[in-house]
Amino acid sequence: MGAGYGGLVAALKLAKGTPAGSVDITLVNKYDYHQLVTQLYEPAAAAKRDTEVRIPLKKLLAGKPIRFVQDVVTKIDPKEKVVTLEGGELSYDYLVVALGSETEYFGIPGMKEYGMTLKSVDEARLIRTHIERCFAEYPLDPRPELLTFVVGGAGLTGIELVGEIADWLPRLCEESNIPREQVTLYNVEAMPSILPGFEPDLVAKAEEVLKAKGVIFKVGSPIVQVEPGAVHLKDGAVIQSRTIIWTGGVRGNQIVVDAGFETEPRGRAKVNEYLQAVGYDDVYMAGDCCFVLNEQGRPYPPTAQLAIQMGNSVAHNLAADLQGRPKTPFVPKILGTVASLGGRDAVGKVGNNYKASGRVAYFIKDLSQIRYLAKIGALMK
């Protein structure tokens, strides 16, 4: 279920590792293509085609021996061993669970109604062309809240977002023949620091970037409401703007709750070892919709490379199962987390100990992309 980045990795997998004709895969997914969700904020503010982070299931899987059926998952009943989609139902043997995440919006009044989400290609052209209106409408209407941007959330998401369209800025004021000190974008982060997570230095980094682009930080300021034009923070101050991009969090999926999995208190599934859904030897979870813990007793941020090897481990212990050999523990490797900062520039960790900023950093960022694209075959599709 889902051919996100761990459900299509763990399809893949399971495909090539298995003998041919020895099981029956059927791959479901909303979309008829595949989403590089990591590589959003690009379409979001024009730095490339829609066409760029959308890769056909048709050329991925063909020539292998999965099933795709494009239809929507709206119920998982365990026990019954069956799934229930818009068109239809399905059984199953076996049961991959990777239908992704949901926003967390924490209650924060008008989020839902009013702010506009990055979590697909559909929503990334709506930001596009929202802020392209924006421009448009502000000669005939010369209202400050127009070319008022704000950007929720300074996680890797959030801060990647905002580096682009502050990239992008120049260049729509240029063609609407606006100057660019009548345009204001805001990153508003509820935290005392962006990108937590990373180590102060590359967040130092990050920061001074951003802001010789005009970026105006507020953070340990959290969002309390949003009107239509208005955004209020907690300190008081509230942002006349048209435009609120809310990147603040995820939550599991809710189609996994209602299934009756044991989950935590923001949705995500709990699964044992191998990745299978606790209480239930044939259910394996991969990507956002589940968690695992760190050393530290944490849970993992939930992001691409940890899907893809919830992915690939998932596939492992499939086969193993139906094969009769033991399953092995999923042991994360956390290879680094790169942030682009809009055009070529980046700040991020790899391994433990490698730090890199700039270009150096970027290219690091595209050459992971080109090896997972390498992984799904998708290089020369």
The other form holds:
Number of protein chains: 2
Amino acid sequence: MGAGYGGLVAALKLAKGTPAGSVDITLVNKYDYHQLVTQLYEPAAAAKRDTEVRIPLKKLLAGKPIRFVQDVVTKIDPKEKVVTLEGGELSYDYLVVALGSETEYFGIPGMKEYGMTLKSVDEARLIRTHIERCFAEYPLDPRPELLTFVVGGAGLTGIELVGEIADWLPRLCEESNIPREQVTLYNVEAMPSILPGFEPDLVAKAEEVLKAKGVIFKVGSPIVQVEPGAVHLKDGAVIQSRTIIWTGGVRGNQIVVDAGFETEPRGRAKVNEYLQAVGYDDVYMAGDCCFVLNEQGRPYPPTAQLAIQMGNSVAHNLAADLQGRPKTPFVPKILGTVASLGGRDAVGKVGNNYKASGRVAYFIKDLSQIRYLAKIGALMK
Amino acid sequence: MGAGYGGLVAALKLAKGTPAGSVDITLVNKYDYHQLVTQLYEPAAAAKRDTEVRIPLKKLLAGKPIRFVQDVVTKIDPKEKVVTLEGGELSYDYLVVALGSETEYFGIPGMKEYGMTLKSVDEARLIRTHIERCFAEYPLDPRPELLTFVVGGAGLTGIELVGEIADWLPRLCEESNIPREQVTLYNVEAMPSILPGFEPDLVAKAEEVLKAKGVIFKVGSPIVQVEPGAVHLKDGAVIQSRTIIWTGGVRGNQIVVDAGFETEPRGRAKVNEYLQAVGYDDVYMAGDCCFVLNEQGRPYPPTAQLAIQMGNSVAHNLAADLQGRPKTPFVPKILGTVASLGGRDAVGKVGNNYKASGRVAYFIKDLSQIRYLAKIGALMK
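Since the one above is the form predicted on its own, can you give the form predicted together with another copy of the chain too?
Starting with the chain above, the whole complex follows.
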């Protein structure tokens, strides 16, 4: 269930790692395409076409012994071993849950109603067309809130999005004949610093680059309310804006919680060392809907990199189950994290020691994307 | 006043036709560009970039003895010979009024508030970005009104716009992963037929072509009310739609009416055979803000073609005044009218006898555009 990074890799690798005809694999996904979710900030800011971050599953699954069902999962009953879809039911011998995460709004009034999020190609397109329409409306009705844009959250997604939007603004201004000075772009973060988890010098570098592009940071500044046309901050300040994009929180998947799997308070499922759900040997999990702990006993942050490794491990262990071989404990290998800053700029860390910024970091980021596509390509063979 | 077809041609030709230093010419315009208004349906439907229908006046006036003032005319006092702008005042010896037309809403409740119009590049951009945002919103909130589009008015502008939108729909559907069948495009017209003034066989041809592209016509069907999300027709039918573009009426310019010039009920100014305002030998007029009668005693429809010829004649007669030569009465030469139907299709008539459709008509239309640009180019030399 789910053709994101974790689910797609699990399905492809399971098909590749088991003898033809020995396993009956069904992949369920809401869309008929796989989304390159880590790159959504690009179509959201018109830096890529939607079709560049959306790969048809027909293409990815061509010639594979994988049955694809385009449908939405509404319920899992792990006791009866049945999954309910909007359009029917499926029973299973083994289940792989890779349904991803949901947005955590922290109960901020109005955020869900009036904020936009960046978790799908569809949402990226809404952000892009919304911003374009704001620019188009302004010359005919020059209200400053139309040219004030707020990105809530300064994690990886928020920073990458705000950087790409900053790069886009000059082109938008030219098209609409609007001076750049009339446009304001905020990045608002509740925590005292941007890019939590990144080291201070990289954070400083990222801030410097983005400020030079005109981004205004409000850190240590929780959003307390969103209305149509206004974002209220904890210090009493009100930003008049028609555009708030919320990237400030993720939580597990409600379907996983409702199924009765053991979850932590944010709704992510607990799994054992083989990525099996607690109490269910026939349910494997991968990606953002579950969590594993690092050496310090804290959950690894949910990333594509981790989801891909989990998908890989799930397929390996599931095949081992089927073939009566011993399973292998999951050990994440975090190769590094790079944050794009728009254009060909980035900051990040590779391995434990190598820090990079500028074009080098961008190159590493690009490489990691190519590496993923190459992996998918290899699994497709 | 006005750098549309009439005003721009008048200014350029006057500069060219009078000895250097003998005349002091000021051109006032709201924008710092000349708009190719007859082509606005193309950027409105993403068939051209905004910059392709917007020519910087800096470029058009380079090296000319014409002072350009970017400002908005708010009042004309022909008795005191003073023009009031938002940013100041100008006095004159001779005035050329070429301020164009305004939209006639016929008092339809809600049309002005909730309808869009297509009279400027800015408005074309709003239409385009609005439609794109509707397509983006639909997958996230599938309400049919988001994919229902209404063009009110089946004159030249309405027909050309609806044809171009029809051609755009398949691309929008592909981008948003939406089946074409879920999109509805209406053209609603109060009169019993589309393209009033065109001959019946050309009307039939246009209808056939546009119906094949999926346009649904509602003729003889006045719009009686517009609400956010709904268009009410006289027969009681209600079209649920978030997009209504009104092309159904033009009237003269309110500034011209307020100045006390003699006007007909729709606000267009009366002019004599030399295109002088009634009672004011020092005020010439050109384009949609005034009218001249054809041999049957009915006003010529306001077209770019007519405005260009008027601008030409105004410059000629004004120069004659200055040089003490006799003026020449204005005699329009209507070369034909061609309506684009989207893509490379069109219908039209050239001269009195030659009717064309399909690519031939499109070619003629394209040619008339090139002819205009060539004329402007020649005046610039």
